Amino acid sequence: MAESKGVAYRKGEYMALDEARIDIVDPAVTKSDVVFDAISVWDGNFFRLEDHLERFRASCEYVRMTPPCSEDEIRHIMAQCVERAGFSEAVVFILCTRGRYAGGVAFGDPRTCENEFIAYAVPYYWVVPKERAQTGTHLWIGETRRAPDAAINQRVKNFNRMDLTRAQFEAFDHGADAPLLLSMDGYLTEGPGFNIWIIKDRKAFTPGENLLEGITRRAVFDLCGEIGLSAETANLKPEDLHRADEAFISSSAGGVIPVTRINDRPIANGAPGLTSCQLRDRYWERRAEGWYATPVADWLAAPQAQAASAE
């Protein structure tokens, strides 16, 4: 049997990922009018599922969309996608699209659209090459700037990503693994799919504005507390990163990954930092212990059946 590339859900049906389609006149395509979230699964467990669903709900509310299914139904659909794909390690994407305008044309009144929910599970992946989790990753601060919150609210997880994609080309053209974008004011923000952290004088700092507040970023605050490391948000300039004792990124796609190089300069001695490695290892140890875990198996049954069994 060929290895599964993934399973998708749309309009009440499950299908192989390669068979999934979306209407080309849906504003999700014509206007990037779609919000989403991405939840990691490891050893058959969702990580911080409720936090992801809370963020997804907030994203939908901000753009004035309503998924045509309950949160319990979303949990069930996600679990089914993972189970049907045969994955024990996965990333599950959930999307709410605007849906067609009345008449099916590419323009119209968004209030008339019927919002659509889509989900799909793919094999677990790393936001940078997997081996960088051990050896350290190389980031590139390019000329492309992060779109400001005043234009696109970055706390809403969305697909308005021209800035991130353009920055990726900059990073790849210079032989780096991923880009790190600055705000219009020159402060560090984030990269495509990850948050940035620095460690200086036994304190951890991460940007607090013009970015998506990652769920794994939230987990790092918890981990820092567990190892007695102070952690806080701060306005950080590129020079703060260059002068850091250590740096790392946090992402649902890879957890905690040390950073060893920024542009053409190493961080400190150019080796993964000891505290970054401690946080990386602690992240995976805690997940193995069932930290913030929701078993996929708990949501395979239909929500109505679960409600009945609880009575």
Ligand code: PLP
Contents of the next structure:
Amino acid sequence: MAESKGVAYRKGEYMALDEARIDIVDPAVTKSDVVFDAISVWDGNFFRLEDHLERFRASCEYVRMTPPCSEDEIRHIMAQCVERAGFSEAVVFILCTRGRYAGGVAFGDPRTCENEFIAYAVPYYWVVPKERAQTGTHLWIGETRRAPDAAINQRVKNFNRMDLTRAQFEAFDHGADAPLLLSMDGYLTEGPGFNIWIIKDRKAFTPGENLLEGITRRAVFDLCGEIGLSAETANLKPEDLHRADEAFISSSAGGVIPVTRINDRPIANGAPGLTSCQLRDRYWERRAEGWYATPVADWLAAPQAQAASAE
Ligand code: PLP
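Coords for the form predicted in complex with pyridoxal-5'-phosphate (PLP), given the form predicted alone:
Below: every chain and molecule of the assembly, starting with the one above.
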């Protein structure tokens, strides 16, 4: 099955992405009761697959869900989605949904649900227009605040995204590429699909609270170590961004992308920063070298067959 749009997996079957359906009374739909993760594939390799699976496991545990398959089965299903779609560059989504209530369709006891696992692979995409990786992106800090951790734990990768979507409209209304949301306290948090970084006086800073701890963010900490740049978390205000020497975002969907404009003001001289570009290039160079790479090909065989061949 060669599909250009993607391939999905549900209930033991693979299908073209366009044919994949979800149960409309699954609380995933009625209550955003679903957690997920998104893993990039470049040149036939998953990036930091084990880190993503660890985060997915933690997300499931937080919402008290158990995917009805083992982690080896998940690795295998992910690999199959990519292979069947014929992609060498992709983003693979893995989801655990609550599954419909045993006693009724609209309201019920979440303990009675049989959780469901869904996966799909789509072509690799960039969180802002692809060319911004070279030219720099324009972010917009608007009115909409990121939902506080005390209500929705943002370290859990979730689809409760009314805030992010509303903020996207605000950003697009102002001609920006994407929004950057503040916390209720007025600190920088993140945007839809990315974490934010600033560089000031040869040091890198990224917010530490009320956000998803991105796997690419983790990679950026490593890359900063490799180039001898100190990197730490900090509570950052919009003025820290305005006064920064450089800024960039990190995401599975695009790696490291320089930020050159916030609302109506350029950052520094309005050109992508040298260190941001160094980190961007190094991210892709390291990936090409096989850094934290898991070949999709390694997981194409069914887990039972893998186990048997290992004996
Ligand atoms: N923040 C949010 C809200 C996200 O959805 C994402 C990724 O989709 C990120 C940050 C970046 O995380 P990662 O680097 O794991 O892609």
